[in-house]
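Given as structure tokens, the chain that follows is alone and in the form predicted on its own.
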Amino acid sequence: MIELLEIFVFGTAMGGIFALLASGFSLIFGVSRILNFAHGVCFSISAYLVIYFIKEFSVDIFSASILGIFFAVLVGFFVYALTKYIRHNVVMVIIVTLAFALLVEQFLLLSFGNRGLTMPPFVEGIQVIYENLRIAKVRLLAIAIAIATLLALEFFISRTIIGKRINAVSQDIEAAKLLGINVEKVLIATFLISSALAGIAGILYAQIFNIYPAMILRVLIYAFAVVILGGLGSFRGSVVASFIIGYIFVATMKTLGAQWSEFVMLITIVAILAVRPTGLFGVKE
């Protein structure tokens, strides 16, 4: 009881970062078409910055984690305006936000090396769930967070006069401009969105895991990989896709060991898809 209840507690915290970092990779598929190999980056800037500033300039975590979120953004928006002209080619999109992320990983390389860095957890101590099940209490609020924010950003796709224009862009972008709704401020505003999702997402991974350059690479194939399981350009479908992978990960983990953790997370996909390929909510175009 107390492993389930372990496997569960874990499962659902790590599935609530992915589903931040895979709904912002599927935002914009959804909207513009393309797949943004540099959402990685806002991933990992934002936590790098967050240790940057505590350390270097004794700001406080919170305040940190504002301003980690605030240059996410900055960068998603200038991903936005380096695929500008070039959204209509999607390989020179693969490969000029690939070639951008790789570049981010050596100046992270470089600036702070290779080793693993840990992030200052806002809120210390350790929490009794159950009998003697002990959860940090950094875990715990990690998920009331990355769920506060999904239920936030459902919200808003759907009750917002902007989430609505994302949603008409993203079904029909040419019907969208007859209708008078300007797609570049929508493409806009859907890069600004994911950006912070991801800069959430790699604050809340920073407060449980050690963080490294590499982490830019590794996060986009989890984004990728549960965004195909779920569906592309399906929102739902990524943050169920999300959990699914989530608890999976960590139930093979204290099972099997973490060595075994990211081949039967992928193995998984493959069988699901291989049963339903275009995921669990895509739909045949």
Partner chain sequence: MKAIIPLAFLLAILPMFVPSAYLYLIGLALLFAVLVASWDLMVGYTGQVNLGHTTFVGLGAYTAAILQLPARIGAAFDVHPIVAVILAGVLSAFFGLAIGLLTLRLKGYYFSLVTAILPLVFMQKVFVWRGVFGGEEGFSIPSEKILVATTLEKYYVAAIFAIISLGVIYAILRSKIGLRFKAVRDSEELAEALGIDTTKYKILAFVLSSFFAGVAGAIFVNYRMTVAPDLYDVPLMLLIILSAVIGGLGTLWGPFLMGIIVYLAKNWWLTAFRFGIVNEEIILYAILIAVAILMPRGVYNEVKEKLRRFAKS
Contents of the next structure:
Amino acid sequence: MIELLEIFVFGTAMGGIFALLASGFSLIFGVSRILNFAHGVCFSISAYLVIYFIKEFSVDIFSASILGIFFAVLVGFFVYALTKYIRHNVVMVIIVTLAFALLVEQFLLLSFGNRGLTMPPFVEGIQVIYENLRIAKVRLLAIAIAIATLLALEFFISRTIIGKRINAVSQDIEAAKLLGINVEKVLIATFLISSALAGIAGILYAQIFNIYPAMILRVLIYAFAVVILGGLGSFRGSVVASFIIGYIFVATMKTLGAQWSEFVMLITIVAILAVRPTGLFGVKE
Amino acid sequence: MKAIIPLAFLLAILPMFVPSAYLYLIGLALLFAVLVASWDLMVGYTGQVNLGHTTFVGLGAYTAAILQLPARIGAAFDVHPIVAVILAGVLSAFFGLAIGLLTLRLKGYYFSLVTAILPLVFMQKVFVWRGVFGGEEGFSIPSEKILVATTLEKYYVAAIFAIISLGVIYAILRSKIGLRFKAVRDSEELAEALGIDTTKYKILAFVLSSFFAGVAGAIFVNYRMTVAPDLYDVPLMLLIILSAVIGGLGTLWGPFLMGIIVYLAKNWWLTAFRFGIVNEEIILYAILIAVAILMPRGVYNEVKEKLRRFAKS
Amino acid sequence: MRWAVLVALTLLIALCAMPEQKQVAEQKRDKVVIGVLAPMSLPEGTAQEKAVKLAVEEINAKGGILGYKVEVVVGDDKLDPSVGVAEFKRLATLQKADVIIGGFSSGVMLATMEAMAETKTLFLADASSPSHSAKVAENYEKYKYWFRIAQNNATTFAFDIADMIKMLRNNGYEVKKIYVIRDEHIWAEDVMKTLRPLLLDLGVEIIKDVQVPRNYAEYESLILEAEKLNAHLIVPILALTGTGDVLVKQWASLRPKILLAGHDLAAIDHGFFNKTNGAANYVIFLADGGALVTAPITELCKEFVEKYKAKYGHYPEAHQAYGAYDAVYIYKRVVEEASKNGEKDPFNAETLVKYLERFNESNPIILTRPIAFTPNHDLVWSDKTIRNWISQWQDGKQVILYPEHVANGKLKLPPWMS
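Just the form predicted on its own so far, so send over the form predicted together with the partner chain.
Full assembly next; the chain just shown is listed first.
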């Protein structure tokens, strides 16, 4: 019982962070058909900058986080600009975003070193959940922040004008153009929102765990896994898939051991793909 | 194709001018160039973006390593290194077939996404069964069980392999099969209308490309005498993609030569530029981004075009 | 077109290779070249480079080695076996390094040892896997140029952990069940193989043996589990995972009534206490490499850490610095001895191997640590030479607890446990 509860709480935190990360990746793909290999840059850069601002300028954690997310958004805009003229060329987009991600990874490696860094949490302390099951408060806060952000995003997409336009463009770009929607603006908005989400995910992750340069590519694996499972371009699909993967991940770690967690996660995904190639919620291309 | 002969000649006389430490690197660069050329065979000629080429490099590498050192799996048999290298290629090709059957019938981005996570699955295998595969540090093969021993011999093995591979890939692409690959790339609908079984040809290209990757991986192991998970890893994959794309997809020669240039640049020429927050990798990636944006058809094609125009005027 | 590219490529290769060719032609010695080969993106790499440069500066100021000026050439193995081999060859053949100091990753070391055998270059090395010295044992003639200088063979951690448990018991802290968290890596396996029978003799049960991959950071659930299983001790055997600081932080915030004592490589770092915001307090660890900034065991060591700080503005960022510094001095010493004994070429690697082997268990050389080699060129593990001192973080200071002759403090238990 207590084990199940533990898997539930830890898995929800993991899934929430995955969801913030992967839903942005999926949104960008949905709107522009860009496979953004530089999505992990937004995730890592915000976490690194928060740590840097706190350490070098003694900024408090909350202001530092806002700055970090701001820089993540800037990076997102930069990636948008970088891919603007080669967007039609799938291979080139992969190349450019991947090369940019590796460039930033090297930069982080040279300026911060290969060792992982940790961030001071928003809240210190431990919360007793049940009997001896204690959980760091920051992990519970991360769950709350992730869920609140995802709900806000859902509201944004289904209720606001920009959100509806994002939805329209990702469903049928030609029809959206005919309706007079400025596709370019929608794309920019999508990049900015997605980058901010990745930035938030990075900060939450670095508070619970740690951040290191190789994370830039590592998080892409999770994002890939999520979008394959949830279906490319489907926002709700990626959110559901994120939590599923979060639980699989934590449950495997708990039962078989950490070395199996990624192996099992990846094998599960390949298996699902063999049975249902378009993912759980995917539409046929 | 005629250029293969002078290339072979140049590679044959190179050891007379170049000291052995660099010869060692040039041999590695040639092996790497085969990886790039074989990736181009799949991606440049059939248009299917394979992000998991290193799966087959690593698979070939570990297969050969274990066949040459069967004590790792508690077996006792003797396989000649050449046989081990070829079997490594065959096994890679076989896996390529299985994975191709599973993924290439799907259209769109799924092939790319699945191949992107494949090397990671295989890499995990190395960590999970550490006793056999040696985990992170891999394992080394004693020199008496290796294909050839000295740097000079290794260099020639790499050079001969590179020349043969280039020749064979070129021949395939010139044949009827090659034409069908291109038909699939240029318009899948049209190819299907012409009665070409597109899935079959995609799988064929994938199998061939995996075979070369597997053999190259096996020779890598014999070359440096250790096998380690870096042969599966993302940085190697990226280097392959970058070289092929900058060289010019679908030109074979462009990716092959660019493979040599990029590998040597990364591990030799650019190592002098290391100061503060800049190192050779940062310079390389920056150049590559610039080239990709400014010359999206690859350096080889763009320069060729310029030269042609220059010759006309 | 292809022709043009081919010719250009060949020219480029030839051009790059030519200037170095001239150097090859020179045969007469006018200097001593020391190569450093390590991963320069890691503190373990930069510390070695800095320490070698510091030692060479001192030696040059006093007239060099046998009157020759010493020059340092640096290579970066980038933690990649292919690059490591190529760089080793470059340093050994083109830069004509007389000795190469360095290493870190065991996998890269396995590959570079082949380059060492081919170029017959003296290699004073870091990296801790027992497989390296096993190679020397298997094929002495081929691999004899290799000496481990930075730290003990990793299997010795098992003896230290056993002694650690004895030390805790002697201090009245009962240890019957331990919870092991270790690297998912061969080296940790080797430690466990040696450790298991030792624990059996001590009557200690391993209630769980958890293996974690690189960058693993989910220790909270492990600590909770250790608590549930009534473990007396959480024993980390962590180096490559690189998240020893996260473990310490989560342990300090969960405050279980279990001591954290084992080999957590991160804890050796002098800046570890600040890095963890004091969570490191009361953590018991092994001072790998046999030296600590706040507990130097020889005079030279005391001088070295201060000189290092004066030159670079901080204390050594990794324990490999001691090994690299010692390597330069031990090299100087054997060359001078060879010269004194009238050897024809006192820089010859074959000759120097014999002189290095003279520093055995009965005849250690005292540098920043007392160094002695085993017949397989491992460091001798003993109280008198180098071992991984059992140490503890106490209020921002690293204190050696055991063995007694080097100890400078007593065990302290965390306040939430007493």
